[in-house]
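Next up: just one chain, as C-alpha cells, the form predicted on its own.
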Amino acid sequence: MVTKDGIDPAKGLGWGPFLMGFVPGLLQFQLGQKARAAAAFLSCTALFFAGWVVVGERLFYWGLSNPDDSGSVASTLSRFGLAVLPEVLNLPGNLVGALLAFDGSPEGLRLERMPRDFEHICGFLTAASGMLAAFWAAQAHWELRLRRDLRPAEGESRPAPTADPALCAALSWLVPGLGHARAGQKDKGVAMGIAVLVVFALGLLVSSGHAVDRANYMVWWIGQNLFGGGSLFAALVTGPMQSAGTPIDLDLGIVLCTVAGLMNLVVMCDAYTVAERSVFPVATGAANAAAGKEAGA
C-alpha cells in the first residue's frame, strides 16, 4: 500500500540501518536516543564477556568454520569471529573477544578443543548476547519506520502501537506465546507456545536430555537457540549431564529440538507482526486502490 505522500510502509529501510544494526546502540544514537544507545551497548557487552571470561578460545571451535592455516577467506573471517553465530550479531563485542581469544600455535588449537567447566551455561550466554543485540536493532528499526511512515498532522498525535514489536519477539524468544500475550493475542500465544515447547520437550526426552549440547552440536545448536528459554534450560540443566552412552534416538531428539527453535522463529516474527500491524494495518484491496488513486493525483 503506498500512501498520498508516496510512501511504501512495506519497504524496508535499505542497507544503511542494517548494516548498523550490528553494532549495538548505533540505531538508537541515530535516533538521538543517547541513554538507550549506552544502554543497548552496556548490556550486549556485559552479556558477552560475562560468558566470554570462560569460553574464551571456544568460540573459534563452535563457529562454522575453524580458524587454522589454511589462508582460506573462511579461516581468516573466523579469526574475528565472524564464523560464529549468533554472537556476530552483536559485531563489537565478539570482534573484540576473538581478536583477544585467538591463538594459532598448536596449544591455542588444542585449547578450542578442550571442555571446561560451565561453558553450557556461559556460553548461552556469549550467544544471547547476539539475540540481544538483534532485538536492540529490531527496536530502532521499528522507531525509524515510525518516523518515515507516520507523519500526523498538526496538532494530532502518533497513533502507538499496543506492545513494541521488538519487546513482543524477545518475549517470545524466553517464551514461546509470551509475544503474543503482550501484544494482546493471548488465545494464539498460548497455542504456539505449547506447540513449540512440546516439540522442543519430546526432542530432549527422546534423548535422554543430550539433543541440545552446543559443545557436541554446534551446527544444531544455531537453530535451537531460536527458543531461548529452552536452550537456557539445556545450558542449565541438562547440556552438564554426563552420558553413560549414546541415547538410541539422539538424532531425532536433536532434529526435533532443532525444528521447535525454527517454528519458535516463526512465533518471533508473528508476534513482531501482530504489534506492528496494530499502527500498519494489512489494507484491504479498495484501500489499496484508493490509496494508489491519491499517490496519482
Given for the second form:
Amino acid sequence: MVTKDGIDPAKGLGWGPFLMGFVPGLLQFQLGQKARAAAAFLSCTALFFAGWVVVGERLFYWGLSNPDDSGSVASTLSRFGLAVLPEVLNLPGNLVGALLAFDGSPEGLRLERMPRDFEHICGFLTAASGMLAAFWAAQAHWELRLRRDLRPAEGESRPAPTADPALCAALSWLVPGLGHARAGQKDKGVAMGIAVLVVFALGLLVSSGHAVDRANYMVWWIGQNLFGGGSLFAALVTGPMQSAGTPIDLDLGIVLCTVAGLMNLVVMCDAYTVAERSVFPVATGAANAAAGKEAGA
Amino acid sequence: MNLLFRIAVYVPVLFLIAVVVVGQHHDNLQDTLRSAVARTVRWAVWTAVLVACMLALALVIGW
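Switch from the form predicted on its own to the form predicted together with the partner chain and print that structure.
Next comes the full complex, and the chain you just saw is listed first.
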C-alpha cells in the first residue's frame, strides 16, 4: 500500500531511531526540540520513580523472568530490569531503578515476594512511565516521518494533521475511542471504545473484580495494561479488594480483560493511522497496483 | 450451566472483537457494524467447524 504521493508508509526509519526511542527525549533532542526533550525525560522519570519508591524490588518479581544465580541470559537481563514490561520502554529510569533495588541476598529475595501497601497503584505508575515513553517515541517518529516524507512545493505550507497521531494513540490508551474522536472519526471511535470497555467490564464482573491484579497475574497484566484506563481503575478500585475465595470464572475474567487490552492495542494503532492519513492519504487501488508493478520491476 | 454461560458470553464477545478488527478498514460506524456482523458469522462458523473436528477426533481416538 502506498500513499497518494507514492510514499510507502511501511518503510521504517531504521534501527537508530527505533533504539533511540527507548530513551525518553533523545529523539526530540536530535530533532532540536530541547524543551520537549526535557519534558519527555522528566515526565517519564518522575512517573517511574513516583511508583518505584513503593514497589522497588517488587518489579523484579513482576518481570518475565527472575534474576538468579544461574548466569543465564534471561537472568542477566532480569538483573538489569530488562524483563519488566512495559517499564523497559523507559530504559534509563528502569535501569537505574533496577540497579538501586537489586539485592541478591536471601533477604532481598524475600522482600521481592512481600506484598506492600499501595503496590497496585504504584505498579501502575511505573508501567505508565513505560507507556508514556512509547508515546513520546511515537511523537518523535511522527516528526521524523514528516521531515522525511513531506516535501511541500515551493511557496506551499506544510499540511497539518487533524491531530497529533501519538497524542491520539495516548488518548486511546486511557479512554478507548477518544483518539478517534480527536482525529475526526467520532462515531467509529465510540463503537470501538464501547467494544473494549464492555469486554473489560465483563471480565471484571465475572471474576468479581480479581482479574486485573499485577501482584498475582503479572504476565496477563502486561496485556491488560494496554487498556490504561481500565488497569488504572483496577489498580485504584478492584486491585486492593480482599479476596474471600477464588471466583468460579476467574480464568474467564482474566482472559477477557487481557483480550480487551489487546483489542485496545488495535484501537490505539488505528487512532494513530487515522490521524496519520489526514496528512498522508492512502492511494486508490489503481495507484497501489502501479506502485506494486514498479516495485516488482 | 457454566459451559452454557461461557457459550452465551462467547458470541457477543466475538462480535465486539470483530467491531475493533474490521473498524480499521472503515471510516464510519454503519460500514463497521455491517462488516462486523458478517465477520462474526464467519468466525462463529469456523468455531463450529473446529469444535466438530475436535469432537470427531475425540470419537476416533476414543478420549
